[in-house]
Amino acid sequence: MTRIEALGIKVTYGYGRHAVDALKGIDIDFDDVRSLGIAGESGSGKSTLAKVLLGMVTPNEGRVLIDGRPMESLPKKGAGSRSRQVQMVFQDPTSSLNPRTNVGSTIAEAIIVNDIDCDRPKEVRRLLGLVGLDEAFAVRYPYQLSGGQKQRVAIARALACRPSVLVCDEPTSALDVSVQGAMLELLAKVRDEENLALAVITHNLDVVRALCDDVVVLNAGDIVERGSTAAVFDNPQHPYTRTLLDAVPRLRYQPFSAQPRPLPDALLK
């Protein structure tokens, strides 16, 4: 698997006294990490880090290395291109799909643009099957799909580029609760079958717990805690991490009682 490293990443928005440090020297190595959760509240720097990994934002300091080579030195197309190595599954699948292009053409376009050498119709059918869709979906358009089906198409399109790292931005936030669990299972499946790493950007710590082996916690552009998901969740060391975990809503079980409760005196008057 290709090694992706982000070393000393610093990103500043604005100038002078209005400058804001979105990232303050972030280091991440995907060499041994199969699924990494990048957690934090809004404004913590999660999305900026994703854009740096994708090459959409050039850091003020630091660099991204792909197999030891700076990302900017790699070609934009071809087998070793920067665009192929890291792919994004966006938060809102509806806005990330072209409403005038059917599913099969959407996936095939990613194959063509990245010069993937394969039997395109066969590869499109394989990818649809991988994400749990029948090949009949190839002729459908986004308006004919449910939210979960659109997300599956977005994942298939990203996988068509044969990436080493799949960046998932809030992968369940735009989906109904009824399909969120199935989407997490799908991401775990494609991670294992396609031999890639996942970077899951989310404020939902339950998603991190269910899907990620390791986690980094961002706060105001700094990594305040990192480690295995189990260790960080069971014994958080930083106050900010403890605050995030305490904010996760939990259902409180109240045993059912067949005995009717007495009405308040005020209602009996």
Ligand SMILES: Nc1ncnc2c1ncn2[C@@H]1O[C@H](COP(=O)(O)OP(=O)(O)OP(=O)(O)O)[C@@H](O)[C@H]1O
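Numbering follows the first chain given and starts at 1. For clarity, every value in this text was computed on a predicted model and none was experimentally measured. Think of the rigid core as the biggest set of C-alphas that the two forms share within 1.5 Å after superposition. What changes on going to the form predicted together with the ligand:
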Contents of the next structure:
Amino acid sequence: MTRIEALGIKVTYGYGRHAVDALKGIDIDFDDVRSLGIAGESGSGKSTLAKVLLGMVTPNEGRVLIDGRPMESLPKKGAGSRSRQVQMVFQDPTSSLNPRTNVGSTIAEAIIVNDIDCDRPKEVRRLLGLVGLDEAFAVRYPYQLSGGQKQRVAIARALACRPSVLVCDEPTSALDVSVQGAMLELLAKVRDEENLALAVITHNLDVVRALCDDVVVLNAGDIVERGSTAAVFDNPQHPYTRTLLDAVPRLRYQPFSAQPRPLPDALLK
Ligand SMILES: Nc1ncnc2c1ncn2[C@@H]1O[C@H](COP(=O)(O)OP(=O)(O)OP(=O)(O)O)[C@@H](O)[C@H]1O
Ligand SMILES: [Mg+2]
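Having seen the form predicted on its own, can you show the form predicted together with the ligand?
First the chain shown before, then all remaining chains and molecules of the complex.
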């Protein structure tokens, strides 16, 4: 298992009066943790942290070590010139797929760019199967897919790079409620079958509960609480964590009225 350490990460966007301290010197050690939840409200710095782990944002201070080696020193391939070991599934699958490339080529490109040694057509079929898509999807284009199917293609493309860590930014928030559960099951399955570590960024604590062994809670660029998911949820120490837990919307059973309501007069005219 790969070890990822983010040490003293500080990120400031902009300068002077307009400077925003998105991360204020945080530490994360991703060792022995199969699945880490990064929770916090909007603007707390979650996506910034994901981008730092991916090498898309260079921190003003601090560094990211992968198996003890600075991220910058790792071999990089392809246009994005990022490390293959950390891959990301973005929040919005529509904008992360190329509309002109079919599903099979999207996955195959990731294999080619990263020089993965394999029987390519066979690997594309395996990955499609792994994410629960039929082989026939290989010739489909993004506009022919549902939101959930696009998300599955994005996951297959990320897995094609043979990462050690998969970072998912709000993996369910762009999806219909009816397929959110299936997406969580799929992520748990690929984590186990591909022997991956999973970092899940979300404001939805139910997602953390479903997928993550450990959790860090971010508030305004600082980690205010960390620990095992069970411990943090059962006995939150920080008032902010309690607020976040209380804010999880829950579906309440609304008794359905058998009495039809009269139509408004305006509709009857
Ligand atoms: N490129 C940027 N330039 C300037 N400020 C930025 C930039 N990206 C993010 N920020 C600011 O940094 C802070 C943290 O942003 P970030 O996107 O990491 O939050 P987040 O926790 O992912 O929020 P959300 O849940 O809404 O996605 C915010 O105040 C945001 O306005
Ligand atoms: Mg974000």
